[in-house]
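Here you get one chain, nothing else, as structure tokens; it is the form predicted alone.
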Amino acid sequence: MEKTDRQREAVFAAIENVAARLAEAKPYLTELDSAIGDADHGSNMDRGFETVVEKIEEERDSDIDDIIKAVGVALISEVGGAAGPLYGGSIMHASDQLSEGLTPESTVAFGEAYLEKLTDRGGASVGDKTMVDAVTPAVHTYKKSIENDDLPAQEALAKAVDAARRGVEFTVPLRANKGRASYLGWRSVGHKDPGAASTLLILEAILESAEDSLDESDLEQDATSPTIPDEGKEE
């Protein structure tokens, strides 16, 4: 199988392990936004992912960053509340970054846009009691141990999904500023923020995905890349 192929098909597998393992958090999700929210994050991010299985079926043979873009046009179409936007929008932004396929390059293109828009979007920083507070560390994580410490992609990722972990736990004893959470001022404080938590169970599938489904010469880094420092090179 071409190498082109093996990503596609690790994209489609890591997709289904999403949707699988969102399916499987419903009820979790749901107890920590009936605590601070509406008490849909779960049931929502379920049936978002559960068409977008349905969906990308027409995206078999598509480029990867099709794929993804379709990933985030249904999700807009079937996430209510702010999390299609949030989600689906900024999957769809930063879909272009995988025009070139799977890259330690463009992967860490890709977060970053994502992080862009969603912050950009939802005007939420660090310590707003948010999904940006385990997307951040998650990236900023991933970007460093790609472009500084030289790891391989997936022990990178295992690094960011980490540093989201951290993230969602960060959230615990903020007060919410951001959100319906942000209603009830200090009664926010002492729970997981559900967008954090759910972004922590997609990353994590993601890992699980990409370990099962490829190995590094699968995700070769292009050497002329300007985003990765040639060794011995004065920045």
The other form holds:
Amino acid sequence: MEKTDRQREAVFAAIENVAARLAEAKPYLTELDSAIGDADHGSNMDRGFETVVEKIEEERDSDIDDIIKAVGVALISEVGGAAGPLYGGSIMHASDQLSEGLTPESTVAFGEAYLEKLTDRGGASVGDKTMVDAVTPAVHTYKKSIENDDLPAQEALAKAVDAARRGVEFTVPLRANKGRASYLGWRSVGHKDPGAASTLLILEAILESAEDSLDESDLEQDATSPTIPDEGKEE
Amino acid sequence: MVGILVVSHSLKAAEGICEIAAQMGNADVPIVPVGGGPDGSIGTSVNDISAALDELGDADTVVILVDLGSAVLNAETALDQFEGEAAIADAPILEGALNATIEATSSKATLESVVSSAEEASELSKV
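Could I see the form predicted in complex with its partner chain next, after the form predicted alone?
So here's everything in the complex, that chain up top.
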């Protein structure tokens, strides 16, 4: 019970940190989206997460999966633009994977389900200059770090954030094939994709919160499912 | 009966397209415009599309015409939650709405026939 409470606190802190980070980055995202889009990504994401923070107040006693689902629902109704259904729909879909709380395994499953819904709904592949270019390397790196390299979840997340950062840089020289930027054709080359950039900001904020939570309450031990033996995990 | 939903980033554009299409229809074919983001700016809103779908749901089936990218994504997201019969036509929004409206006036119109009429608009040559 205590474990669930601490996870819930960590999730709330992470969501609030994401909202704060996006509020701060609003001018930056607006600038990126002005270059190759319709200049609304900064204000859409900021407004969306402002609403998320309000809405999750009703979920203070809910299970982790329901809190995350509420985040998705709020983003779908508030963000507008393509980011609403892409972020919100993917989060909603993936939230089912967290029904047993946060574990290395459930968070890998969350990432995979998120990526699956994102590519399914948006129809973009790696190289189309979209958020998929940040999400794909992040999810793959996180999964590999957990499943192959047996890294603690937080280190795996740090590696995923690095991978997402390289993914964002990878979008710069690409010509857009999806989204509003694709109307610009070759003029989209040389600019960072705003959706990839906001994905990175969100992952950075989640990592920052995870690091804070670890300092306070040894999240790594917390994040290990009781059904999975702890022994030998760190070897 | 088949109803028609026109989803544009601009409510004014959606309303105008509905006006043009309605000239070709009759009083039995409901044509509903929806447009603008959740804050009223240029964009589309899942909640507004869902509300319009529910309103049109009485028409048995709904064919949706959309403009740019996020209109498609938001319409798909609204369809996830919609329990009636509906489909998005892969068609130019204005010409597609016109074709769809004409087909919908037929007593034999079905979801498939209206979608396919709308999609034929992709092949229209103007000059």
